[in-house]
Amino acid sequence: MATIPIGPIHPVLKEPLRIKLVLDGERPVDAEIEMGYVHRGIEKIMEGKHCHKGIYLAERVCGICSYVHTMTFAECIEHISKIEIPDKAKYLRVVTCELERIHSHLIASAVYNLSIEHETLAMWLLNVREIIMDLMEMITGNRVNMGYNVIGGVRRDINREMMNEIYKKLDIFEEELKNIIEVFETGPLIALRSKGIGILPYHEVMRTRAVGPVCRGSGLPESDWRLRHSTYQELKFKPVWREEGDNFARMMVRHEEVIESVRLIRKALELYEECSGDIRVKAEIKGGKGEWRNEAPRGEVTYRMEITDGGIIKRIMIRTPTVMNLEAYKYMLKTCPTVADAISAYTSIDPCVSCTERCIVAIKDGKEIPININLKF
């Protein structure tokens, strides 16, 4: 047996993680995965603050779906408040919701294009991922972190134009989306490095509580949360999912989410002209506890908290995705008869380090130790 360190900086990683590979011969059989070079301790510092300010840190959690947190925190405090938004709110955030999760999966099926050296479709992915940027912008304001979401509603309306202007970019990207999702799916390259590669069987899933597009390229579709939130409910949207539990079965639910997304958009916009009335109501807060749950691009994100009757937050917490999915690699390590496929596998499960790394393990004598955090739900 041979370890391999790759990380916590390598030309695959987007953000610094250590993976010690475990080889035997060319084989990987395990991996022991070594975070804790981007803690930043955002939970602690909301601590004590009021809740306009926590939405502005909850949207550096991550820099990729910053907006699926900035949601998911206006939805926990205006659930723990019994705030009803307008209904032209509910559905710009659904818009901008997936507009986020369409980029996020582009840039995630770039990166896993390049780890199998295809670097053509990988820059044809961020090329057209820019129509949806550009669109994200004129909605927003911004490109990353959109500022959009405010406790009540949302901060900025649309109009007419810029509806026109959805729709007219929404037709071009779909068009140039379709012969990119054809190249990959019918790849010879694409297939020898995808198919088979890196399987998650669906009774491993539940054991490592795998989520997201990870847990449905493994069949269980109920894993997504969009299936209990009540404005997705109401635009009939129907979970993305297959069985095979490979790297191209990832790859692919991805792709077809996109597609999903783009019809929920239209969706929206179709309920939203029906709508009238303002896009935010006053928000009186109230003091309490409680928790939201949100499908992010990676999976489910859940923010837990307590707050104080005017908003200050005495304590939260945050789980992200990504760290149910890094336990879920290790099982993919069976398949994956290279060292270069284990490294593929890993960019299939699209990790997000930053936003993952919220928890600290204290070690004494070589023994973990508990922290008293003082959580109390």
Given for the second form:
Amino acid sequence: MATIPIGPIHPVLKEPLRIKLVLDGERPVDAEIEMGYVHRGIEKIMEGKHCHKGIYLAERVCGICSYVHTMTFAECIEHISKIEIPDKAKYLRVVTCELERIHSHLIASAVYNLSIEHETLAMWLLNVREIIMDLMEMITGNRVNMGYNVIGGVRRDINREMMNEIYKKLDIFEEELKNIIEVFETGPLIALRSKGIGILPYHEVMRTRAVGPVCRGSGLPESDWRLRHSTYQELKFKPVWREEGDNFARMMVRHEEVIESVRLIRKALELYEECSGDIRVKAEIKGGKGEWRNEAPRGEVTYRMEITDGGIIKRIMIRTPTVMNLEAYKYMLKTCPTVADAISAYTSIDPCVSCTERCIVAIKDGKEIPININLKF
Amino acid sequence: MASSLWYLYEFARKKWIKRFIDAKSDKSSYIPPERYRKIPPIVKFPEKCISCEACKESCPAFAVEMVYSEEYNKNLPVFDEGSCIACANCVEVCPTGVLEMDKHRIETEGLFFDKPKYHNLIIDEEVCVRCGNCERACPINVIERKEGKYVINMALCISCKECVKACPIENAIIIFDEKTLKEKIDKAFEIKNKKTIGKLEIKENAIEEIPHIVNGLCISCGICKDVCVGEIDLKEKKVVKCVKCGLCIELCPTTAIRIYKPIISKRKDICYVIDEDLCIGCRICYKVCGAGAIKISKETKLPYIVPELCVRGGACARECPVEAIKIVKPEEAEEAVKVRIIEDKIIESIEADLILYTEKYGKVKEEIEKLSLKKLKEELKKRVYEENKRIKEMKRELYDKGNNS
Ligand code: SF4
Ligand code: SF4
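So the form predicted on its own is up there; where is the form predicted together with its partner chain?
Starting with the chain above, the whole complex follows.
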């Protein structure tokens, strides 16, 4: 048996992480995953800060799905102090959140296509993603870290012109994307590299607690936390899922979710037009403990926090989806015939390492040891 | 072979060929964005800035620095372009509308916000003497008098600390910042860990009394509850069970849990004195003084100020309708009221003596009455007995006479 190291810096692993693949001939049989290259201790920095400042730190937990972190952070505090946010803000949050999901899924898909050496599709995907990025910039003012959410609502309103622009661009986007999905779906080479590879069967999902598209690719639609979100319930959200559980199914779940997101944005904008009033309320923050979950592009994120009267964060715990999905990766390896497939299976779970690595501190003999460094999965 | 055939088939589709033929370059899909492009924010009306540093304290990226400007003769914010993250927090907190980031202020005008800040201020209701200096000093009017006490609206306060400067008493306005709070949270976490694994050593009876919680100061951060070996009810703000270890007092970030706090005046160089010739005896000053420094003279029935108790808040001087209260040196004030104090003391002691006497007199009188009553009863009994005896004798005499005759 031989082991080959992959990473920490590897052209197709988006973020630094080391995988030690254990090989039997050319077949990978096991993997050891090492994290800790981007450890930042964000939870610790947040302690003692006012939550209006904490929200910007939450935004920096992850670079790609930054918006959903601020949304969960804000909603957690709104849940704790029972703040009712205006309807306009609710729909605007959905719009931005879905735009972000689209862009995140497109990146994931592009990276997957790169990992199976289909560069054309990757370029096309990144190209259509630009339309979404423009929309995000138009609505929020920024492209990646948007700073759009505040506790009690959102920061800026949109107007008629912007709405027309969004509708127009979404039409263009949808047409182009449908084409790309068609290519992905019908391409024989893509099918060769994706179908039946990296299978995560239904019962192993339960064992690994995988979340997000990884889970829905294996036939578990109820894993989508948007089903339990009141605004999404108003929009009559229906989750997308597939039964096969292989790389192809996971990518197709992402693609179909993008289409669903476009539908959700249109619906949210329609409902937005019907409401009036402010986009933001004054947040009177009361102390307490609470927990809130949302569906990030990669799966559920959980924020658990304790705040004081006036909104100072006493303790915060963030759980992001990638750790559980990385655990599922080991099960996927069983159906990967080559090392190259192991890498494409890895990219198909769309890992986001920087949002996974934060602070867990254990005290041993009076010394503090951050335990998620060198933590073996 | 198969795949190249597939590609041929793919590119020969009608739709694609059509698109290929009518391909023309679109107008740029990129609309030049207007929003959030002007970072860092600009100081639009520097003459209106009150140098309160709210922008500096609200900035999560520490991008604002207050720098003295020769031209405007005050501190003005200067922004570090590289650090600014375009969150527009500073624009939102600025109480005078000095800053602007693109059109953010104009677009959000009329909305009111919570202010993120580094320093938080709370008025200590136990130490405060209700002089109202802070209320008048606040540049944005967020200090209010509610149910007899002054409260800072934490959500709107910009922590410019003007109220702290104006407050005559030391430590009456509590300031706690992120750093101390963080340190205390860390320490509390450590103690909590030790407590759960049973390695916490506690010194019992380290303090004399069971501490109490001051309602207005408590931010319900729960640190005291985390470290407490006994029991603290934070909803009722009460210490239920206490071993007097003093951990909570040490760790509370706002000193809300405490035993006793003395009132110490900041100013020692002046004192107030009442001019008796001008005073009309309305006693408004007496009612207004929260420190209890004004006494009513027993002789003239006019108020006077005791210098040791006076906290130099100046509420009395402000409220006096005839401006009879003057600012003088403390020695002068002591001199001026010396006679009154001595007089008062003498009268007080005489009064006390008198009261004592009357009490004593009353008691003696009562005793005498009781005693006399007792004596009277005895006398009566004796008399009745003697009378009975006499009647009996008389009866016998009569009887004897009757027998003889
Ligand atoms: S916009 Fe935000 S980051 Fe920039 S200076 Fe103002 S508070 Fe600081
Ligand atoms: S918040 Fe406004 S008024 Fe206060 S220092 Fe900053 S610019 Fe000046």
